[in-house]
Every structure is written in structure tokens, then in C-alpha cells.
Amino acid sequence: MLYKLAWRNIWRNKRRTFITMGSVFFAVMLAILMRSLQEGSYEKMIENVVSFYTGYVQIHKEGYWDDQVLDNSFEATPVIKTATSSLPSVNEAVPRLESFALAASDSTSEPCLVVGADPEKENVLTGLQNKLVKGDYFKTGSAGAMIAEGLSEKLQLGVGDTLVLIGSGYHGVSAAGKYPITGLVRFGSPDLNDRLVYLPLEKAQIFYGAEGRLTSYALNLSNPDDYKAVVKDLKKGLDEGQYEIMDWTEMMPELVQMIESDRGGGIIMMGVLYVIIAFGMFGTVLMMIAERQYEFGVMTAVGMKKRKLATMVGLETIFISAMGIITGAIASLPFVLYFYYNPIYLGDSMAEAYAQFGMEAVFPTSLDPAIFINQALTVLVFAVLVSIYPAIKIMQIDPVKAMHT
């Protein structure tokens, strides 16, 4: 019955219902359009700088994340290849040989990281032969170097000359070799345009005289969402004391946190008009109890409990956002669809600057089912809230006083 009464209220002043529905609704589609854009931003950023190198999970031997030498690498056994291949989100386990090493020429040398890598597998999870500039992609098999842009030039080495590598191999072995250089690539990140050096894994292993040894494998997953439950189902599968695995937020903390910082601005902001759509909700409220301060008096005079009362009118202010929260959910869903399909881009300039640093100049919007419904349960809570007062005003109602205002 008193939903009922409810309905029928906030039909009786269309005005005032589609008034304050229409703020709840123009509210909710603009909230839900900026946190779909900036998760959407924050979804493009992680997927760039992940797939730049680290990818979303790595396996490595327990303590190498912390004291990144080649004695901390593991054997390649089929263990992991196992354990990684019963797991549908894997699609391939790419594995790495790391480690430092010092490049030079006849005339200076640079120190460098060395990564020893099986050129296919390296190319589906990062896409570095689309990073080539100059010369051709290292091959496995091949004896040939594939050295970052950078430390080319500072080497003053170009394609076709010979690289020469000296470190510190397994276990304090000495590390010296000669490769031609067979091509040249660009990296966005001014550290590793400086310093990388790619070769084929069984070449490195030979290298650091690390035959059949790792120090890293990073996993290509089919859907990146996944990243938490394949750490989860490894950390079952493997040895923990044995293998460390990682996901990408623990390997990149700091982009973590600048997201976390930027999310917190967004958040604020949201804050602010939130706050501006429950004041005008407030004032809608205030408006309707001053006009039915006699109607209010009639109803309790005739015998019915405020209680009751109190009940039937925040299910009005209920009723009124829900339909707003609804019609603004619906009415913004078109347009994340569109920009997500279609996303936002900033332009050529922009976009030379973006890719320096190994990111595109767009922004789609996120379809994360969460955005919706946080939302709308935010709305609610502060229809929740605003009808506290007219309850408050009901219970203190004197019919009397009420019928003659």
C-alpha cells in the first residue's frame, strides 16, 4: 500500500519529479562518462607499459626480484612449462637470460643489459619487431646482435659493425664475445633506448656460460583481466620456495601508485558533484514538505501512524532517484560503447610525444561493469540520506499546528 502511495505522489507535482530526476539524471550519465574515460585511460596505460617489456606475470627463481643476478637464475626445466601450459589464460611462456654486461667499440664503451631471448616468443609478447629502425630482426640461431638506438649511438655503431660484450657470467665466470650488429630499434623509454641488447637465447646462454639456465619467463596471457588468478593458480602449481611469481603491480609499483594518486583526483571531483546533486535533491525535499505541511497534518489526523508516514515519503525521494539512476545508466551507455570502440585521439603532435615513451595518444572508456553500479549505489545512498529529514519533520509533525499553516 505505501508503495503504492509513493508512486502515486510523485506523479501528483510532475514538475518537481522531473526536475529533480532530471538533475539525478544528467548527474549519473556525466559520472559514469568520466570514471569510464579515465578507468579506460588508466586500462590503455597499463596495457602499454606492461606489454612495453615486463608483461603481466613473471616466474623467476625465489629471491631474484630483489638481487637480479645470474646466480639467482633456474634451470629450464619442464616444470614450469607444465604448469604454465594447464592454464587456458596462458598462451605462452616467453622465456629470458638478464643480465648486465659492458658494450664497446674501438673507441668507448657503455655498460648495457643483455637480454638473451627466443626472437618469435619476445615478438607476440612485446611487439619489438615493430620497435626495428634499421637492419633486420635477430633470428634464432643467428650470431648477430640486436642493440637499442641509443647505445648505438653512443657506441657510434651502426649495422653491419661488430658489438663487443664483456661481464660477469654464472657463478663469476668470465663473460667476453663479438657479434655484428644486425639491426637497430627505438625504444619510448630514454633508459632502455640507452642500454638493451638483444640477443638469441642460446646465445646468451653461452654468453654467461648459463647454458640452459633462465632468469625470468614472462607469460603472454590471453585475456590480461586474468593476471590475478594465474598468479593465484602457479603460486598452487609451483614450489613457492622455490619460484617467486610475480604480477605486474608488484614488479611496477610506482605506476601503481601514480594511478592510484590520479584515481584519487577523480575520485574528489566525483565527490564534488555528488555533493552539488544531493543539496539539490535537499532542496526538492524542503520544497516538498513545505507544500504538504497540511496534507502531512490531514494524514496523521485521520489515524495514520508517522511512522508509516516517514516511510511512504522517502520512498518518494527513493522512487524519484531510482528512475533518474535508471534513465541516466541507460542514456550513458551509448556513449562509452561508442568511445570505447572509437576511442579519443589527441592528435599527430601528441601523439609523437606519446610514443616516445612507448604509449598511443588515445583514450578509450572502460566497459567495466563496476562503474555502473557504483554509481547508481552512490546516488542512492545519497537519496538515502536526504530523506532523513522530511522523516525527522513527519515524527515531529503536530496535526493541529499543520492543518492551519
Second form
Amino acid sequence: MLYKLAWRNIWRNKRRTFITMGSVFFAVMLAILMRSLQEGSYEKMIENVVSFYTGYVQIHKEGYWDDQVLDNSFEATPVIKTATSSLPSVNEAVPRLESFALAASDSTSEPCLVVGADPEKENVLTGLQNKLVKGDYFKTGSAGAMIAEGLSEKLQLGVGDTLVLIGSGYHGVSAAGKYPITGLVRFGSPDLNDRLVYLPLEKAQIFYGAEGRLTSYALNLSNPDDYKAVVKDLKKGLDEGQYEIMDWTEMMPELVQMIESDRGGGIIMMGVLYVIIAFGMFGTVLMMIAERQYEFGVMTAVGMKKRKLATMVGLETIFISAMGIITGAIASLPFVLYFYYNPIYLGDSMAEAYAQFGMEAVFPTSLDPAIFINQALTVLVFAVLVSIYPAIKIMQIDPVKAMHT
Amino acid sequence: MSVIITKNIYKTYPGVVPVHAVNGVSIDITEGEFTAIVGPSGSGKTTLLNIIGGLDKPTSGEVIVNNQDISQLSNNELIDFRLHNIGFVFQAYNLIPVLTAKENVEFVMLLQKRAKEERDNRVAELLDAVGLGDRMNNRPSQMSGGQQQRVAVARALAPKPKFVLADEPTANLDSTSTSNLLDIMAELNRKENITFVFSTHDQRVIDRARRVITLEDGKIVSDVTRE
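Okay, that is the form predicted alone; can I get the form predicted together with the partner chain now?
Then the entire complex follows, led off by the chain already shown.
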């Protein structure tokens, strides 16, 4: 009965209902679009940064992340392989051995980061082959090195030239080696472009005197959103005293912080928008109860509990809001889908600036259902809050006074 | 058997000069009465009716309805008491505008959580009794004032109350509608022994009442029972 009454009551003044519904409609549509663009840009940013190098989850020897030296490497036993292959979300565990060295040509030398990696697996995780600008992609079993373009310029070396690496290996052994350059890769980030050297994993292990050892496994996930579950499962399966399992949020806290602060700004804007809408709804509800005092008086006089009356008015607010929310969400969907498949591109000059940080200057929307659900719930919460004051007024109704208005 | 007893009730509105709307009224209304409380405007008849109906509380005195002192009940208890014991007909705009005649009559029974079958039967029976069996699905805006008041009477009777209180039920009706409404109420009173108490200054109602209580300045100045 309350539902029927509430539903019919909202159509007593169609124009007012449509105006209120319209304000909710536009607020929800705008909010979904804004949030979707914002979240989409974060997803893209995370995808760019995380899949660029670190991966969503990494496994190291306990203590490696705080002190990234070869002495904190671990033996590549089948334990980790077994643990990761038992998880359906993990497509591949990509092994790496990383450390610093000095790269030299016959005229100069530069500090560099040597990454020993499995060429195929590394390519699947980071798309490394796409960054190749000259020569051939490095291969397992080959003695060739692939170096970053910036480093090659500094060393004045090109494809076919010989790169000399000198450094300190596992347990302080001297590390030295000569490697023919087979290819050049280009990174957007100047820091990486001036530093990176890729060697096939076994060559890097030999170079550092760390045969059979790794500094990390970067995990390639079938669904990046599962990273938390993967970390949780791995922590159960692996000895936590021996290994540290970290997700990208732990490895890149500055990125998380940047996203959180930006997201906070967006949410404040949404909050302002919703407060404005809430006041509009509040005005409507106040009018709705002010003009129906006599009716409320009659209803309580004949035996309707005030609690039920307040619920009825609350339902009216919720119905109007719900219609605004549903239509607003539906109306936002084509825009969200359009920008998902046709992301906003910021232009060539911005693209260059973004590339410096290893990011693409495109902003797709996010299709995360949480965005739609959150906006709907937020407006509903406001609707419920807006109903509190009228509910208090209804609870104070005196039928005699009400019927004299 | 008494259904309504008031013992020396007062209703005083405070102010620089306090107003005694009801000033020491004691009445005893028995089952099956068809009583009119009359008097000029401001005589306190509506206030008295509101107190009897549990819509208002006396400043002092006792109001005993169906052997229960309702002046001691809380506001929530009074709502429940009204729901199960009293039928109301007000002067105008009695009905819920968004409900049909049938739904308006059914409304109080729904609040009482009566079964659907019982509701349907009672609604049909009452709307037939007030001559509106064919207007069941009309909303108040599609009915005349007289028809609306007849629906209000049907609603008041739907939960089978001990008595019906009607506050100036004919104030906005023409003579034909008034006559029809009074005929219906008189017949229900005679056939089903339902007690009706009116507050009115409509001579047409007064002429049909079997007992007339006259108020002036909140006091009973006459109480006449006619055969």
C-alpha cells in the first residue's frame, strides 16, 4: 500500500517531479561521465606504468625491495614455479636478474641497469619488442645484448658494435663481459632510455656470477584486477620468511598517492554537485509535505501511524531519485562506451610530454560497474538524507492542527 | 451500554486571556445513539468531538471510550485506538486523492491488516450501501462532494468501529446530497446499531438527530433526547 501511495503521489504534480528527476538525471549522467573518464585515465596510467616494467605482482627474496643488490637474489628453485602455476590468474612468471654495471665503449663509459630476462616472456609481459627501433630483438642462447637508444648515443655505439660491461657480481665477484649489440630499444622515460641494457637471462647470470639465481619474478596476470587475490594466494603458498610478494601498489606508492590525491579532488567536485542536487530535492520534498498537511492530518486521524507516513514520503523521494538515477545512468552509457572505444587524444605535443613518463596521452573512459553503482548509491544516500527532515516533521504532526491548515 | 463517557472535561488554550474551549463537559453516549452536538461557531463542539475521538487531549477530566480512559494514552497508542475503535467523517477533503473510492474504503482495513477477501467483501458491501457500487474505481476528483462524503462514511464504517464521529459532514453539501447522506447514516444506525455523533450547526442534521446536545462557550446548555 505504501509503495502504491508513494508512486501515485509523485505523479500528482508531474511538472515538479520531472524537474526534480531531471536534476538527478543530469547530475548522475555528468557524474558517471566525469568519474568514468577519471577512473579510465587512472586505469590507463596504471596499465602504462605497471605493464611497462614492474608487472602487477613481483616475487623477490625477503628484503630485496629495500636493498636491491645481487646478494639479495634467490635461487630459481621449482617452488615458485609450482606456486604460481597452480594459480589460474597467473599466465606466466617472468624471471629477471637485475643489477647495475658500468657500460663502456672504446671512448667512454656510462652507468647502466643490466636486466637479464627471458626474451619471449618479457615481451609478453611488457611488449618490449614493440620498443625495438633498430636491429633484432634479443634471443635466448644468443650472446647479443639489446640496449636503450639513449645509452647507445652516449656510448656512441650502434648495432653490430661491442658493448663492454664491468661491475660487481654476486657475493662481490668481479663481473666483466663483452657483448655484441643486436638491437636498440626506445623508452619514453629518459631515465630508462639512458640506462637499460637487456641480456638473455643465462648470459646475465654468468656475467654476474649468479648462475641459477634471480632477483625477481614478475607475474603476468590474465586479469590485472586479480592482483590482490594473487598476492594473498601466493602468501599462503610461499614461505613469507623467505620471499616477499609485492603488488604494484607497494612497489609504486608514489603512483598510488598521485591517483588518490587526484581522485580526492574529483570526489570533492562530485560532492559539490550532489549537495546542489540534494538541496533541489530537499526543496521539492518540503513543498510536497507543506501542501499535504491536511491530507496527512486525515491519514493519521483515521489510524495511519506517523512512521508509515514518513516512510511513504521517504519512498516518494527515493522513487524520484531512482528514476533520475536509472535514466541518467542509461543516458550516460552511450557516451561512456563511445569514449571507451574512441579515447580522448590530447594531441601530438602532449603525447610527447606523456611519452617522457612512459605514458600514452589518451584518455579512455572506464567501464567499471562500480562507477555506476557508486553514483547510484551516493544519490540514494542523499535521497534518504533529504527525507530525514520531512520524516521528523511528519513525526511531529498533530492531526488537529494539520487539518486546520 | 455507554460507549462514550466524558467526566468534567476541560480544554483550555493558554494565553494572556486563557480560552476555555471546553468548560467542564460531562456526557454519556450509549450504543446506537444518533446524536448531534450543536452550537454556534466557537462554542467548542469540534474541540469536544476531537477530544472524544482521541485526536486532542483534554486539559483535565476523563474521557472513557469503550471502558478505556483514552486521556491517559500516548499519541501512538491513540493512533492505534482510533484505528480499531472509531470511524471519522470530516467536513471536506476526507479522502486520499490518489486512491480510488474502493481503495479509500479499503485503506483503514489495510492498516488493520485485514485479509484481502474480507476487505473486498466489506468494501463492496459498504459502497453498495452508500449507493456508489458503480463508482468503485473513481478517484475523488471524479466524484461530487456528496459522493465523496458517502465514500468517507463507507470508509469510516469499513473497520466496523464502535462509533462514528462526524465533524460537520454536510457543511459543503447541497440539500439533496445532505438528505442522501443523512438517509444512509440513519439507515446504518437503525440496521447495524452503529452509534453516530455529529458536530453540526446544520438544521437538516439537527432535525434528524434523536439526541441534541447544545454547547455554548464550551458548556452544555441543553441535552434533549427525542423519540
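Positions refer to the first chain, counted from 1. Nothing here was measured: the structure is a model prediction, and the numbers come from that model. So that the term is clear: the rigid core is the largest set of C-alpha atoms that superpose within 1.5 Å between two forms.
Once you line up the core between the two forms, the Cα of W65 stays within less than 2 Å of where it was.
Once both forms are fitted on their rigid core, the CA atom of R307 lies 2 Å or more apart between the two forms.
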